[in-house]
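Only one chain is included here, represented as structure tokens and corresponding to the form predicted on its own.
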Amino acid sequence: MEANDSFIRSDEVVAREVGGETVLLDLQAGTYFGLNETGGLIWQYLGDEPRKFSDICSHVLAEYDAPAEAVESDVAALMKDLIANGLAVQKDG
């Protein structure tokens, strides 16, 4: 994933926080997904405007004391998973 790759939440998803976990419902597929605390932080940050990969990583690094390489790897994995499941969309730079 490149630093300038941008992502946005899908319009077909609703989210709620339940017991420290963010639960996503894909309205189109009728499927639920659960995100842990860090995934929920990223989901909230994505919001309704495109966010650059580098900005998402910086946001996570500001909240957690973790190595940058680990954060980048984890954020990339989550974004790939969200896109694969139709929960987020990659936008053109």
Second form
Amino acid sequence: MEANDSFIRSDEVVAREVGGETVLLDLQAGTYFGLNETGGLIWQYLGDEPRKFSDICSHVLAEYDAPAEAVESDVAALMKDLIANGLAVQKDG
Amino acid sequence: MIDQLEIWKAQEQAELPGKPYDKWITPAGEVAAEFHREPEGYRIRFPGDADFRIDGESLAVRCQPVPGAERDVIETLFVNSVLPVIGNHSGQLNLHGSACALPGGAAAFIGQSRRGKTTLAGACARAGYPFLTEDVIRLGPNALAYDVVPVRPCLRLFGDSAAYLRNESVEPGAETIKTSLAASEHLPFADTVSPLRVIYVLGPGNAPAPSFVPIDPQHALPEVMQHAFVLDVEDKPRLQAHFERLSDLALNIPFVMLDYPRLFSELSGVVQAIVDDVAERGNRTNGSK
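Take the protein just shown as the form predicted on its own and give its structure as the form predicted in complex with the partner chain.
Then the entire complex follows, led off by the chain already shown.
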């Protein structure tokens, strides 16, 4: 995943923080997903405007005291999962 | 409630143009209802029984039954299916399930088809705890939590459960035929709202004794979403609002997985265990104030 890769939430998903998790409902598939606290933080940050991979990582690093390499690896894994499940979309440029 | 419904002359169900945008499928794989869009709103078709046409603006409903459809069937479809989807479309909260009024407040029962929701509400009534509803849990928000609104003084259940509730012996084959039991002195119906204390999700019946396992809110939400009614699965703003209401419910009301052996001989013990569980929740709430 490259620093300038940009992502946006799918507009087919509704989300709500419930009991310490962020629960996502894919409206098209009717499928639920649960994100932990870090996943929820990233989901909130993704918002409705495209966010660069590097900005997402910086946002997480600002909240957690963790090595940058580990955060980049975790964010990349989560973004791949979100995209694979149709919950987020990679945007050009 | 049936007086809110305009019933037109009976007519055979002609094939409709286009595919339905949503369907309800029974556990046996049969189509229970089809949802179609129309220029003026929606049409819910219950194959072999009736079409209900809903005005998209006013949400007024008119029903076109098929020839020979029984009035009781029309009323049941209207009260237990059409009104709940319209209610949820309008911002209310209706769930598929049953409920009864216990000394500590209302207990609601949700779960997959044939998990025993109606039988359990009936067993509570048989033990002297009035049932509030047998198919639709209508929740009225109050200032602090949720009230369960009484819906219909009638239980629709399979013949073996009906025989148990009537204190009769079970006839062979009775478990395949659904019948209606009206509320009575022996099966009391609650005529006032009752504050909702807990929602039990009925398990498969594997437990050898009544078992109560709390469900976290984040897991209760997907569970309860399966038992809520939605008129328009493509209306995103309404779905988002519906999701928010169910999230609030999952955060504010305890959800508990309840499993017990599905034996009529065990039901009175199950009811007592539920009464004790609800009373204990009330004591905890009062003690925490």
